[in-house]
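A single chain comes next, written as structure tokens; it is the form predicted alone.
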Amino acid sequence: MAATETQFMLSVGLIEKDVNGDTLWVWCYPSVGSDLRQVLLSKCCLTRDGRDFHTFVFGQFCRTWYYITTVEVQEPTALNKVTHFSIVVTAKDFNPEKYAALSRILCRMYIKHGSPVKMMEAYVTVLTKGICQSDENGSFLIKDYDVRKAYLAGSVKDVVSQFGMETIILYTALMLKKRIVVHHPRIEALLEFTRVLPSLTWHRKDWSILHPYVHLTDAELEDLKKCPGYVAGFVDPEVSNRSDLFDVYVNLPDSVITVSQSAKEAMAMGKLHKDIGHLIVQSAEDAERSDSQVIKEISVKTKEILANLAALADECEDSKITLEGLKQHHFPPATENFLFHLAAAEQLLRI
């Protein structure tokens, strides 16, 4: 277990306040290239001007996870000339409740020892085995984060209180893989309710295409531009006039969802998608059904449509789908245009 577990971090970085109120990247182990170390320095709440405090937030850069655990330093300790820091973890995979544990157990030592030393200790200590001990600062077991947990952590229901049947919007695009953008001004909120998109296509488990925490600069709309599909997450209400960015956009306070008029045609609604949502609905609204219920029932509707397509599938020629192969079983417009569109995301189209 932790041989492989294990494997998924990266670095760790330490990013510090002084009382001048200058803020440094200090320390890294083993090491972060210069174009992340940028991006992190950007997340970090201490660049921005002593504007809103964060204890923890999380992202997506080039492939690579990031975690950032801000703290203020309370006197006396052994940091005498640092008002706050920032442990920054880089992984590969996407577990924030894994990595903010860890981060709060290394936050403290670093607290108490003031030197990176005992941090870069438990860091290797983690990877080499997967846990870290210590009686006075907590214990860390890689194996108590399972992703699957970290997958089911936000709240679909949520979600579909907020949206009711326009979270068949949501659920349409992320099945043919489309690009969404949500915006809200707190980063919290934010993290919270992106997170949660990507369960809607539970039969893919592909967190990869969530971007929570997006800022409107050159080279994270690059990294963000080679993605096809995506979910990514913007606090700059500026994003709201990029439509090169989005199919969908999410504005998240007024509970507005907007489809992009060059996506309108592939994302056209009819009855199967009124089905699929009203099911969504009365799962969502079922005081007896726990999240991981919901998102089990939205999976097997999915699975049942996927079935349906390669059905299909296997009456064509090489298994690919036709639009002329299709129409020969006269669906309704908006279906026959949704399983087209869908056939495509899956790669069960003929080109």
Contents of the next structure:
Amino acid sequence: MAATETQFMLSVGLIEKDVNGDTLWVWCYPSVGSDLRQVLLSKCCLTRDGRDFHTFVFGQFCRTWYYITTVEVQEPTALNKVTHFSIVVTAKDFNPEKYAALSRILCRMYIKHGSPVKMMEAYVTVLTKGICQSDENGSFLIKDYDVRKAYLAGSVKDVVSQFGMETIILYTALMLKKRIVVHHPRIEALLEFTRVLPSLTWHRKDWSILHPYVHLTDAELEDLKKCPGYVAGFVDPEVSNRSDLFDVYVNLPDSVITVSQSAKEAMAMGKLHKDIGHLIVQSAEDAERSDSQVIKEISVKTKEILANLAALADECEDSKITLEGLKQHHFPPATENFLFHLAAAEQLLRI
Amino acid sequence: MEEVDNILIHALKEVGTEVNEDTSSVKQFSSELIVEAVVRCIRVIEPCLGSALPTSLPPGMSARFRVCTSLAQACQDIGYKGEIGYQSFLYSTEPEIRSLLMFLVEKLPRESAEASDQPPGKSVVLQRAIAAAIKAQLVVPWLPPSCRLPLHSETQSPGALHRFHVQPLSLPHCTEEAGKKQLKEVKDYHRDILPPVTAQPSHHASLVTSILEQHTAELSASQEGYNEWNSQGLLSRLKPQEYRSRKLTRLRKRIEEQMRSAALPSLESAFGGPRATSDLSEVLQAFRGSAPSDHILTKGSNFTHTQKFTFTQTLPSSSIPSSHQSESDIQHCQQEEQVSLQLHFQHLCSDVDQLAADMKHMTVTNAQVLDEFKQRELKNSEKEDKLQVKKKTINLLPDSDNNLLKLQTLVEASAKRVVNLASQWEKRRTPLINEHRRLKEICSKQDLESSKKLSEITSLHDKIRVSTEEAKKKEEIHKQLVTELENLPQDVSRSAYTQRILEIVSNIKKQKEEITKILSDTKELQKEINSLTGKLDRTFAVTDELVFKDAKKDESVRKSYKYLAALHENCYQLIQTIEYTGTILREIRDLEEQIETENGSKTVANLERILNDYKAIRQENSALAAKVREG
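Mind giving me the form predicted in complex with its partner chain, seeing as the form predicted alone was just shown?
And the full complex, kicking off with our chain again.
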């Protein structure tokens, strides 16, 4: 297990901000492409005139996850003329906690020794053996950080308590593989909120749709558009004007969810959605249930719907659903519409 | 007195009075001259009063008398406060005439100063003329057409008005492209073919407006460019071309963004029909005058266009009114037409619905297919990677333990090598990055200095500009004043006057001093006299008492007492006589002064003249009476 998991780690990089106010990419191993490097420099909070300081930020670009830990250098130190630095770890998998812990160790090593060589040693040890000594008591073991824990780290209950019945909009959008854009001026809130959303479609366990930290630059938006459905987080309020980027827009600070005109028809909701919505809200409001239990209940309901859909598909030839086939069952129009689009999302529709 | 007379004579000459070159004082003025001078002055001061008065005295005595009285009245009307009547002109005295002329001349300069102010330059004359003409035109009040007089026809009739219509003009001068050379063909075109500016507009009335518009546009553009360059351009520290090219790219980007955001709603209205025009106007409003792009209009409305097209095609073919058919037939035809059109319309609507449903289905299936494709691609690549690894592992399987050990050692070795390489690289890297940082620091310091210098330069520019403007203004004023000075009349030297005035003032000061000295001397003397008189009295009183006391007893003392009394009496009389003599001398002086003044007023001559004139008037009266009796 450790072997395959270490294959997920791609590279480690170092960004420094010096007393001249320059933010430079000073070191990386093994190598980082120039596009990715540009993106990483823009994500690193050091490039923004020291306005906000974010200790830990993560995101996805071109199917690569990046985890940036930023530290302010306190005197006295072996590093001269450096005021802040960030360590960037890129990997193929989504596991913020694991890489945050790793980055912390690397940061401490860098500060202590003032040279990236020691840091690289630790990194290579993790890469080859999956374990590394840390300055704190104990050591860092990759296998301590299971990916399931990362998936379940967020809190569904918070989401439901903020949006109530409207959570069903998010559920529907995720089920139908629509494009959700979330906005919040603070990146930490954005990261916390968006990482929970893919857990509403637990049966897919697909966190590659998550792009929690995106800027309105051409390169990133092009990369975003390659995914048919995604959950994207933006700090820039201008994104509300970019209706070409989303089907559902979530204004997190105001707790407002809007569905864009073009998607209203596909996202029409009926009795089925109301039931599911009630289930979600009730389940989340129960104080005795934990987050994972809530997710489990939602996934049970989802599996039910999918089982129904599969049954409908089996009725038709070559087990693919058609619109005519659905119409024969005389569902209410909203449910019929939803099932039609869900079939497309689950690849059960005849082409 | 001489200077005063000179000034008066000069002023009178300016007014137009013909004064002989010999006359140098007012004493020598004859009555005719006085009358002429006064009349001319009054004409300048108040033209309405003066126009009624003749400049020369008529021959008849009564007429003369009348003229002089009216002249005196006019002088009083103007504001002369002294006593004046016909006698001031016919039988004049020097001081009277002098004061009257001074009063009139004083009244003069203020009114005639404006008229005698010479204009300083030709362009100023022209400008003043233009200003006066415009002022006159503005003063004329606007009247409705029915009330207009002919004098308004020039400015207020509708024929004089033109619409403000602007046409583009092409002028052969280079503005921005100072570095570029004009093509030879362009130069030839400008020289041979391009018509002059006055011939370019199609309507002559729009020539002025077009020129004004073009000039204002160029001026404001260059002014704005200059200001922008001074404020932002210098700060950006780029060359002018670079700055402009950067601005151009920035603006283009903005245009793209605006177009994109505006084009999207029109996509949604593809089935909404004729909303394209409203979108276009919104786009224009949002971007404030960018060129409308045609593709917005055509986007999404292909369908509506074809719809309209088919409609227009069918309509003309189906309506052929024939004049031979009766009314009911025509109606029947029209109803049939209507029915067929409605059927056609319904067909089209169902087609539209069908197509919409198809499109929807297509998009959904398209999305599904793309999704599937993507997933399969990813799985493929993952499986390929796994395959590679497994291939390599299979090759190593036969001798697994050894190979495992070997692999581990290999891994450790490469790890160590990598670390070694990293440390080597670090050795190279650190000095380089330190150097980079050091140079950056120096650079930023220099930036600060250069920005300081830049601000100094801009302030110097401002100062230069301000000083050049001031210098220009001062030079203009200097020119004006020089020409004014040259044009001023040269015969009267101002400096001579000022010198004389200053001399007189100093003389008066000295005299005043002397007078005060004399006065103080007189006071001293008077005080002495008073004190001596007092002393005398007291001494006499004491002596008197003393002697009187002893006089009762002794005979010689009584004699001496009598002598004392007589002495006192005589001295007292002496003093009185001296005082009396003094008073008489003063009276003599006063009388002598009076004799002089009376002599100056030539009363005797005047009296003789009055008698003669009286005799002449009596004769005229008797002649007129005889005439009346006869006729």
